[in-house]
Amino acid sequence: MYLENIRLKNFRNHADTSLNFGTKANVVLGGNGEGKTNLLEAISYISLTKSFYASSDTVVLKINEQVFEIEANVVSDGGMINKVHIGYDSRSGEKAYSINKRRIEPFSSIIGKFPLVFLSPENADITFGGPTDRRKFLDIVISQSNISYFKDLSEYRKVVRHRNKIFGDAKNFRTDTSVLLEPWNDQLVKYGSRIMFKRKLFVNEFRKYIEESYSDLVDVKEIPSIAYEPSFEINDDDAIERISEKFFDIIKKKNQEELKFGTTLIGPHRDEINLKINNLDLRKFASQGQHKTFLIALKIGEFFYLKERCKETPVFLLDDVFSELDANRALHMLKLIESLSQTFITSTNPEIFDVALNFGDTNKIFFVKSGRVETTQN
């Protein structure tokens, strides 16, 4: 798929911005805080119904305004034009999403329809950070390719919150939790087992995508690997029913410990994803360059995985990533990603693009200043 055009009204820095895009590389240049990343955020609304940065819709609303709108034409791989409209009114707190004037509900039904891959310096936490960052990566990829996973994940998070409230109340008011916990234990196991099963399958499938994309990025012989490490032991051949049995057993064993700490200690919210190069832990032994290469390989692997599973070519968003790379690595990465799909690239430095890209109808360049966008630099 590709975005033919977009219009932003009262979105972040943009009072009223309309742009027509190239089908390949779209480079957005400007200083920090001028509104470059806002364009990528708007695209994330089209694909995910929300911003990948902001915690709420109110945050992206232009200061002193009450309503924002996003309009775009999204062209599918099959040539179908989807006229997308997203509106948010802060007075009512209501957000609406429509395609070809047909209102879409629930919002979760959009996930995976317009797949995207997003890469920014903050994504370095996937390789450098804690388990939460790696779980988030898994959840975003699997959710875009499997709507039932997204729904299970949403329900599971609600269950954990309810369970934790029961533990908190028990700790504060010395109440008996056994009767209160029973239905929530059932729900925890129901949704948690499905999530763990799907994560297990995903990691086993995704391994080849990382290996292939990593080998395209480096000349030396380095073998990347990814492994799923759930919060309790499951086997590769365990079905959901067997995972559920193990889950119930571990809940019983952890009951007193959970009461003591007042929180849910077991389940997919405690999973880890182990990343290695040449069988060595990435976080402990990899160089800065290996971290960056592994992250890019993850994202390119994500692109091909989503393209295959969603039956639609994802859009690639790169937010200020070239400042983190040396010139040779940046040039190599740009050429590789440009060949994959429509890309949107923000940067403060135009030099690498002048060398690597020919701008015209296919590749376009935009200059942003104070929320105003020009196709030629003043």
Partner chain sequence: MLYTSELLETLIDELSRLPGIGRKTAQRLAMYIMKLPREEVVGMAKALVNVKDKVKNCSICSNFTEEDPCFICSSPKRDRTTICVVEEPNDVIAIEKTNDFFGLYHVLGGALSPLDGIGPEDLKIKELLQRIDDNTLEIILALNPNVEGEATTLYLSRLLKPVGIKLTRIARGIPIGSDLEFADEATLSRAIEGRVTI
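Please show me the structure of the same protein in the form predicted in complex with the partner chain, now that we have looked at it in the form predicted on its own.
We keep it simple here and write out only the one chain, dropping partners and molecules.
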């Protein structure tokens, strides 16, 4: 897919901005706080019906306005033009998403139709941060390609919260929990096993995507690896039923411990995803450069995975990532990504793009100042 154009009305600091995009690299330049990232955020609305930064729709509404609109022509790989329209009215709190004037409901049904791969400096947490950050990465990729995973995940989270509440009450009031817990144990296992099964399947498939993209990025012989480490042991060939059995067993064993700590100690919310280079733990042994390369490899892997799964080429959103990279690595990555798909890049520093890209119809450059955008071409 690619975006032919976009129009923003009262979105962040853009009162009314219309842009025609190039089919490859679109570089958005400007100082801090001028409205570069807001453009990427609007694109995330098209793909996910919400912002990847802001938690609510009111946050992205221009100050003193009541309605924001996003309009875009999204051209699918098959050449079909989707006229996407998103409107939000703060007075009623209502948001509507439509394609070619047809309302899309529920919003979750849009997930995976317009896939995107997003990279920002905060993503460094995937390799540097804790297990939560890696699970989040996994969840976003799997959800985009498998909507029932997304639903299992939200049901699972609810079950964990209910279950933890029972443990908490038990601690405070010393009530007998066994009868109360049973219906929640059943559901914890049901949704939890499905999530674990899909994560295991994903990691095993995703491994080859990372290996390939990593070797594209570095000349030296380094072998990256990714491994799924759930909160209790399962085998590679375990079916969902087998995982459920093991899950039930471990719940029984851990019951006293869970009562003592007052929280759910096992399940996919405690999973770890281990990243290694040459069999050494990335978090303990890797250099800054290896971290960055690994992260980019994960993102390019994500791109190819989604492309295959969603049967649609994702767009890349690169938010201010080039300031973090040395010139050589940046150039390498830019060339690679430009050859793959339409890319939106924000940066404060124009120099590296002059070297790497030829600007014209397919590659365009935009200058943003206080929510107004100028194009150098046409």
